[in-house]
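The chain that follows stands alone, in the form predicted alone, written as structure tokens.
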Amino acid sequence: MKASRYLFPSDYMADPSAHVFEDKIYIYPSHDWESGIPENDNGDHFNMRDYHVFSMNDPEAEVVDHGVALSTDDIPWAGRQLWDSDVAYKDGKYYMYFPLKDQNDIFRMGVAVSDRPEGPFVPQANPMKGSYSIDPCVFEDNGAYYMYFGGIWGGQLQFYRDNKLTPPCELPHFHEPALCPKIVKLQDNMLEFAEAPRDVLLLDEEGNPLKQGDTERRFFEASWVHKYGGKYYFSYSTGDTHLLCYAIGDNPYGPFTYQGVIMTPVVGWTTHHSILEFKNKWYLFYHDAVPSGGKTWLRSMKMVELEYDEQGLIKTIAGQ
């Protein structure tokens, strides 16, 4: 296994969403900084305010910082906390999807649009109707675009049942099925939901939904989807147990059956990633907190080559 690489050591960037656009790798991370807010389980200390966009001609090349592509100052409905984003391309336009708390401190999804992959991105005046929680991943399949989203604890997924904010806003008990990540098809204009969000069901090897108490396998946050060998790979973070895991299904909606661990824990509390193919090789983008001395809110983005075995299973990478 090749060694991992820090991509931009001069600043703290996390949650890297990587894509191939215009034959280059573009990376869309969140931007950590020392906010001075005390650390807590709601993530208030992750008070990010803008996004930078990065590009590289190939996995060994210099990483170019294209500067600020979107800021909370640009967004009419902004409250606080501009967390991780994702970007999709359609018909000559690039669409950035981002979670942001509105002025009532509730996470919504916004959309911003650009003619170029590096931005700048111009936000829509309002959040996407019916959107909630965090961690958007937009996946294209046969011309249709789907958004996966959701994150518990600070990501507020536990506030919702059947897409409605439903008190008492608590997690299921340990013996109950875990909360599911969500999937929703996007309209052709890429700005709105085409349907109500649905559950993405994650199953164990016997076909049973993963339980909330199964903390080393159940979903916490950080959805990502890619295709390999005709199968759909749904990967995600287990959050408080610090693993990157994956499950495999036969269509974008799932269900997905748990397969194993992509990466064991790294230094730092959260694990958030993306996976892409570039010139017939696969890469995992992620972050750790080594450069900041283990400060979990000051993370640095990295990448490492990812490999599959003959059965199409991902070879586990030791956190590095």
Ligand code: FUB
Contents of the next structure:
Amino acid sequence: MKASRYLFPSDYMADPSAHVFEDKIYIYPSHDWESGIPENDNGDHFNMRDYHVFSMNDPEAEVVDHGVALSTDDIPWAGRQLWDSDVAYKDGKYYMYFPLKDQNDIFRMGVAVSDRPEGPFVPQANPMKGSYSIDPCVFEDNGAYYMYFGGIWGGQLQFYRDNKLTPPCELPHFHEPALCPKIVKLQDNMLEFAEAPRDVLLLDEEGNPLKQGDTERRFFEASWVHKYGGKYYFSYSTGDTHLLCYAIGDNPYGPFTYQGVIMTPVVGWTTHHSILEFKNKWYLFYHDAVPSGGKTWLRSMKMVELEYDEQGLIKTIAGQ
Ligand code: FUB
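In place of the form predicted alone, the structure of the form predicted in complex with the named molecule is requested.
Expanding to the full complex; the earlier chain stays at the top.
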């Protein structure tokens, strides 16, 4: 197993979404800071206010900080908490998708646009219509762009049924199918949904939906999708059991069948990642809270090489 590498020791950055743009690696993390808000299950202590963008010429190169690319000060509908973002490129423009609570404390998804991968990104005046919850991952396939999203507890996914805010906002029972992450195709202009979000079904080896009580396998947050060997790999965090897992499917909508663990728990509560191919090697970008002495809200971004076996299964990486 290759050694992991901290990418930016001089500040706390989490949830790194990595992409290759203009032959370089660009990284879009959340920007953790010490806001003094006490830790709770609602994630109030993740009180981020801006995003920096980073780039590197190759996986061993120096990491360049391009500075603040978007801040809540620039977003007209901003309430609080800029969580995990992602960026997609189309027709000469870069689109940053970000979850942010509005002034009613409801997470919505915003879009901000730039001519450059490092930004600055200019936000649209309003959140995307019909958007909710957190952790957007935008994946391009055959010229179509899809957003995967969702996260339970602080990410508010449990508030919704059939894409509607539905009190009393409870989780399914232990033996019921787990709440699903969502997928939605984007319009050609990249600024709105082209359809109603659909469930991403995660199945066990017998073809049954994973159950809410199956906490070591069911979805919690942090969707990511990549393609390997013609198959679609949907990866995610199990949240309170702190695993990064993956499931494989035959098309972007799924269903996806559970395969195993990508990474065992790291130091810190959250586990969040992205997966990138660069010059025929694969890399996992993630974070841990070792440098802050285990403060769950002060995380540091890292990368490590990721390997597959001959069947295309991902070799599990030890988080610690
Ligand atoms: O960084 C805030 C939240 O913590 C992210 O949106 C989640 O995925 C978790 O990493």
